[in-house]
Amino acid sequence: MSNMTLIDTIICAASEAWRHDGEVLATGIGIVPRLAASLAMLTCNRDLLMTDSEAWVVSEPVPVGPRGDYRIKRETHMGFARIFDNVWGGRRHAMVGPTQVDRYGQANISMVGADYRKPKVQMLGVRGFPGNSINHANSFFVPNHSTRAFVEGEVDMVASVGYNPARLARGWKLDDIDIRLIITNLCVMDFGGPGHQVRLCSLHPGVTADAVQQATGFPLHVPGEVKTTPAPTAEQLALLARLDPHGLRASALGA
């Protein structure tokens, strides 16, 4: 598999996180989950919502890059006041790329290192990432799956909520937690397994059960039958030129 094959594959299963979603606003945060936002916008889910990245809702998704002649079609306003409105109502879905993510699902995007005071990476901080987790649905994208990403503990910072009982916030539920899907460079996985555990959903072509746990910090739950995850289809492929017509997706996995 050609690394834009690969690319063109995980973006187009991401986008599958938005399907069900009806009218709420999709947020990619990174260009693939932003790829993988408006693929669903275009196929799976019509009545997604986007901006423009600035304080538009727009009326088709806008592609990466310089636009040339492309006209952003907008079509009303949504300045911060909107954002946050949609934020605390859980009327938002953003896929985001954590820098280490443990068995219940707590992203860390802050720091590494075992003291916090001392850090072996300073990073940005938790920015958004408590206020979103807990107000409305995630889903996570890892370009490099290896045990430093699914790391075998808690992750170093806990900037988002989880599926772990000792962290849950007072009154809430592991039920009111809403982590769809983390797509990674081997697989797709999600929280359906037994108490929340980390599932395996479909193997990109190639890659083996195996390997996806020998490069996870954590037992996964791993059905009986896994499937493979789909190829892009003709209409995919033609959207995704169109949405990224200087294929900037090629460098989304690195070295």
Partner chain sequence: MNKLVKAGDVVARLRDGMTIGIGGWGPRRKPMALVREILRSPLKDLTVVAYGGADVGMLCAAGKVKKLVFAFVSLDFIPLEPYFRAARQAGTLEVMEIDEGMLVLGLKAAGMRVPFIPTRTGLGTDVLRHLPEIKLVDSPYDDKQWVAMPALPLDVALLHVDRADARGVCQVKGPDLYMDDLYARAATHTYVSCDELVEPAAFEQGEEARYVFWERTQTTGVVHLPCGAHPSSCAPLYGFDVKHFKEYVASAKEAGGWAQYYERYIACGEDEYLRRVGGAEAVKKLPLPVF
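Please could you give me the other form, the form predicted together with the partner chain, since above is the form predicted alone?
A lone chain is what you will see next.
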């Protein structure tokens, strides 16, 4: 399977995250999540809202990269202040790219290392992860499925809340948290195992369940039969060519 075919398979699988969301703001951070949200808005959920990744809600997804003659179709002003109004109201589903994810779905983009005061590697900071994770649905895209990304213990800095009962404040339930899909270069997973355990949903062509478990730092729930992630349809491929006219997604897996 070529690199580009794998990337397109991943984007199409990721677009399914928004299928049943109805009229919510779809935010995809990074090129794969953004193309996946764009594809969803043009296929499986036409009621989605997206922004131009700057300050406007647009009536159709904006192609990535230099736009040439393309003019964005503005529908609503959506500066950062209003993004938070939307987040706090809950009508959003974001797909983000954490550096670390643990068995609870707790995720980290802040820093790596054992000493928070003196990080081994300082990254971005928690950004909007704490607010996103307790306010609305979230999915993850992890381009390099490995035990470094899917860590054995808890992530080094819990930037987004997960299904960890030990961290619930009084009066809150695990059902107040809504983590949907994890899409990686190997497979699609969700939190549908017993007690919100991470469950293997589908394997990309040529990948085995054993290989995924080997690359994951915690035990996965593997159902008796695991499907293969479907190949993109001709319609999806045509839309992707339009949404990514310069083929920027080719390097999405770090190739």
